[in-house]
Amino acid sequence: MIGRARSQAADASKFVVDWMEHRTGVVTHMEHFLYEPVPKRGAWVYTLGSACLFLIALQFLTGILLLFYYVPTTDHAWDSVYYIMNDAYFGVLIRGIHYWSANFLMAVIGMHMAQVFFSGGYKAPRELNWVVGVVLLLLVIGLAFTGYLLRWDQDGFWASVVGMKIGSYSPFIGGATIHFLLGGDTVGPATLSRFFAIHVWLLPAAIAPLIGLHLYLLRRHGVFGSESEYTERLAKLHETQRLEEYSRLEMGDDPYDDDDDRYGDNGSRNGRE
């Protein structure tokens, strides 16, 4: 019974695949959307951009879900995280993915850089996709920095006032910058709304579009390393380049036929003699 209900179950779903794709082509797309050829060596290490894009989408479900219980007043904020982490259904489990899922997020977009810095991935004419990625980084630390004061306690109230309090020396636009961000003098519900918006709403929506542009920009250059990642290929290559040459030089084309012509049929100075 098991066995049937099993296999009536993988009839069904195949039909539904092979439906899809006759209409849509969804399968074909997805395919060519997620199999990317990587080099032998290190082919783990190309894993860190899905990675990236799998923990920042976990962020945007995670914080749409928080959205439902938090409150972006100084009056309520506190505890509408303290409902969620103590009454709300799932609540400490979708905080605790959001939270932990954030400190991941940022080590593994240093370790993905790295990776594309260290195989070249920076190059022509990979160089837009890179400039799009460091655009990337800093608008995520920016939601890093803009939910640390969200929770409205002790911490996030006293880092955000400090890393403002750094960002202000910043040459020509800190001092605006920070003002604008402060909402006035100090750190206040003028701020914590503003800090909301930017992290719920602008930043996402910069995000989002930035991410599909990289993705585009990947799939229409691949993924490039460095020539010691493509040692087999390399060799191919130069083996099918010389298996070329010399079927060039067996059709006539070699460049030493005058000389033979010159020299006579053999193809020696004796042989005119």
Contents of the next structure:
Amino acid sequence: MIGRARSQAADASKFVVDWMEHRTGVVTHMEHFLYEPVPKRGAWVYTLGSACLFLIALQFLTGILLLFYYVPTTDHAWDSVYYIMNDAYFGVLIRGIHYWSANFLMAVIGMHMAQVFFSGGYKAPRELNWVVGVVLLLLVIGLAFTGYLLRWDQDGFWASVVGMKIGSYSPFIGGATIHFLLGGDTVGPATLSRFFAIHVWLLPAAIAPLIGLHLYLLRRHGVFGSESEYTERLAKLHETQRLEEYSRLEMGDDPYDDDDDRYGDNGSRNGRE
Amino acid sequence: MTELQKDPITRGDFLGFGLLGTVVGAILTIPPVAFVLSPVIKTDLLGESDIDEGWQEVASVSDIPTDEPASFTIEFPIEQIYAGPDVQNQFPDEKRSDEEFTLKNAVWLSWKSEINHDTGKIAKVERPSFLDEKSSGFSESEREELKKNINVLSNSCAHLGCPVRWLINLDGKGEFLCPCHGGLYDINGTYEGGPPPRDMYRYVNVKIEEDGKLYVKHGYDIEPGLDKQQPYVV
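Swap state to the form predicted in complex with its partner chain from the form predicted alone:
Now the full complex is given, and it begins with the chain already shown.
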């Protein structure tokens, strides 16, 4: 009974997957996108970039949720955060995840950068991905800076004020930058509105396409520094895939109607590393 | 270069397209840029300020202690986006917001003092002696003398703007200490040590009324050579 239901479910999922693959090629793309050969030794350090991506995704999701209750006005910003933390269902959890994943994000980005730096992952042909990564780092710092003020408590307020005063030392544009951020020549309602707009729309809208570009460049060149090691391993992978394909053809099966294991081609683990 | 010109363009067309492009580009970019940068335009180009220009009461001169500074808070009303009177007084019978939109600053008041350079202790305090007899009803010349001898200092550190506080060491020497990076100033706000690039900011517009109340206007002694404030003080 259970076995039959399972095989029916497998058939259905195979049908859906094949249908999608046939029309959009999405499965092949996903496989190309998700599977990456990495050296066996120290494979875990290659997960740091994914960890950054995961934490940023958490930021987006919890940030959207927080927006349902947060109010960016000087008379109610602190009140609304207080409401989230004390009255809203799971408010502590949602804001806690936003707060802690932001903190961890800074640490994980540092580790990710260190890993890329010490493994030489920034060398040709990956220089541009390093550049994009640095821009992403600056955007995340901007997000952390602007998010701090939104709580509108003493801690966040003074940290932002001191941060802006540090910025005022910039040559030539220091004053104008401060006036742009403050929304005038003093901290007030305009400052909170501006930081809110920058934190919630401007920087997330800038960071999202750059993450896409970062991932595209990553997939184009692979994750790690040593070119020969990479090509060798990739050649090996293609060789095994080819041999498997041959052996299947020799057994007389149509490779596109290969359903021996009832999981379909896309479900088999043989073709993957 | 010649092979690039597959589609030859006349000089007139080139200029026409250039002009059209400029006009369309200006129409598309000027409104949003001016919209976002309006505070920069108002502050830096037109010289406007969000902070009220009027006098604000700080304290009575008799409240200033003899040999140490005392801090007082002042609030300058501000007019910034929806905090301005245009919005808040739109319907005078119905208040738009309960919030008092102000800039809250702390001021350190003290008597100008001579410092003994060996011990760092205060050697002489320039406190007018007539203060022992009266706390109000000062004449014109007395008010001038009071004004001359009072330090009106912003509590914003000249390094990065953290609030400074007055501390007295074990050996009895008093100093303003910034908690952030250890900037040090003496009782007159003169730079003593640490990262600050200058003395503490002084309020330049100070007046004392007959009843002994001290008033200030917002504004500091920014050095004339530097047209920019560094750091930015609000």
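This is a predicted model, so every value here is computed, not measured. C-alpha atoms forming the largest set that superposes within 1.5 Å between two forms make up the rigid core. Numbering follows the first chain given and starts at 1.
- Superposition on the rigid core between these two forms places the CA atom of T47 less than 2 Å from its counterpart.
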